[in-house]
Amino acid sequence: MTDRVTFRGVSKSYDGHQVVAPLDLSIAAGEFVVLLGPSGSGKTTLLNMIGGFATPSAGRVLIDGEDVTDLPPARRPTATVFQDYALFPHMSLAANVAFGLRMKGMAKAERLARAAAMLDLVGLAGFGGRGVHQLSGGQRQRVALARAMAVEPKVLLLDEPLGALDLALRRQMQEELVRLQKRSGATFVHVTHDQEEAMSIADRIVVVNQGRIEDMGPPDRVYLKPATLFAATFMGESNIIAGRVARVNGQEFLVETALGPVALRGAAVPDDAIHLVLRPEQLQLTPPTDGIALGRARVEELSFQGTHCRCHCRMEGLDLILRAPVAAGLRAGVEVNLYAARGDVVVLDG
């Protein structure tokens, strides 16, 4: 796939304090990346940039190879959708969604027509004629999904855009916001602090802190196999083993850990003080085949969560959370053995 954005040595500060650290980032065409981190982690400058609502203090900004660093949001072949939706309230839907064609001087038929195309696309085909007023909160983020898609921007930038939806429509419109993405074949660009959304809509995450790229790859290797401890704990919940490299044999190592030597086995072996991590799913409760036993823990407390039981355990001095199954039937001040299985452990250094 080609490039449809490239970050070129990218940097930006304000009032002298660096907001983005200088990096390299390119996004595919039809790609659909989403920016993830906590607030003030820099992942909206980077958006902005894109958009042309910041300039970069170092560095360049490609779209397709051309250098758009220095243009205007107007001249850039980008659209934007923000968490507000920022409707004009006495305008008609189809005029909403045409406002941008009529800016570009589409004549009028030509550009209701389109307009009625992309409400039909976005799921409101017959609503043209209504006022904003008369929508939902669901139903208004459509229109302003449409309003950008109607002027077919080569990358399409949603800033939190599912923020102001209650759980239910946020999950029905992360679907939407994929379907319409297959469908038009847009490069989408997606910033949000929400871990779930951003697996459940990416091709590709990158995890932003401070400023600087984290981790970045597919939703499932970035969960699975995160590359840092920030990723780790922010891609959801973790259990994080502080450990040391006690002995080397070839590709395994033996870690001592607060629950005694774990031995392990990899094409690296890693520094000498290292955390071992496993999400809370990949704790077991019966040894699995090429398994590590972790030792006795106490059900200190747990709560029913429809699929599973969350509980917190105690062992050896170390908080640990367990995702058990229902039919387990755990309940508080049982002790339990845990086990892993050993290419689920996450081996990191520092």
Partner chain sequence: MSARLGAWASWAYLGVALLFIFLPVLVLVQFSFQEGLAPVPPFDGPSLKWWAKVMANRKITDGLWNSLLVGLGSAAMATILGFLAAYALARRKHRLSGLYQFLLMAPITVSYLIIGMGLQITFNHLGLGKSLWAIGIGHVVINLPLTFAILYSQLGEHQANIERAAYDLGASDARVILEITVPMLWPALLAAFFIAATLSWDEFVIAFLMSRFDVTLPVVIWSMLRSGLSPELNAAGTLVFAISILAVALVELLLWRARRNAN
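Would you generate the structure of this protein in the form predicted together with the partner chain, following the form predicted on its own above?
All you get below is the one chain by itself.
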């Protein structure tokens, strides 16, 4: 099976400044892919190169195996949902949704029926006659979605579409996006800087930073086993412990860290500078089976978060962040022993 979208050696520079380094990327048909990265990381440029709003400086973009690099947006089987929605202010909602169908030459009665059906799909049945300015932000979002989906694109491109919505509405729209994507079977490529949003909707997350792909994979894998330090810190909080491989002994090695020596399993090169990554919820107060003792820590600050307590712990030479169960009853000033399961520790180079 060919991939729906393929980047082959694609790079992009503006005025000599490289925003996308040469990269390859494949997106399968029916996949919900999220491009995740901070602002200025190049994720929107990647999206624009699929949609045809930006042309690569080098490399080719393929859709269903066909080279679309030089095709304008109108001739690509893609449709974009813009960050500011870009609804036509002088048209009714029905006319907005039917616009793409009109451009394809569909007869009026048919396209209006389709527009009504699309509005129904996004929960705006009967809104067709209204004007754009009568809508709330969430409703505009739905109309933009209906308009883009009405042309039945093979790839739907979403450029931070939920950025302007409040938290509750954003959660609701995230669920609806997933529902619509599964129902239509279209490929969705979604850009965001919100890692929680990325984790809750994506089949696959592509972490982008400084024009490079830092990590790529299913949300749980990217979260639990990040491939780079950037991925580890951008996808939620991480404790990063710098260290040096002191000794390698077959399938085991010893790392010198500020917390003392830590013995881990796996391959390593002696004298390598490495980092150990542990999520705050992976720090434990009681020794697990096959655990590592990290040492004694003093709880400096503590904030109640509902499901857990987030604690700043001071250790010899290092501060760690801990997510402790509320039931543990920690208070600022108490001393605890910290442990981690050996299998939870992620080892990263550099």
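Take the two forms, find the largest set of C-alpha atoms that superpose within 1.5 Å, and that set is the rigid core. Predicted model only: the values in this text are computed from it and were never measured. Positions refer to the first chain, counted from 1.
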Next on the checklist: Given a superposition on the rigid core, I'd like a yes or no on whether residue 242 shifts its C-alpha by 2 Å or more between the two forms.
Outcome noted: no
Checklist entry - Is the C-alpha displacement of residue 74 equal to or greater than 2 Å between the two forms once the rigid core has been superposed? => result no
Checklist entry - When you overlay the rigid core, is the Cα of residue 258 off by 2 Å or more between the two forms? => result no
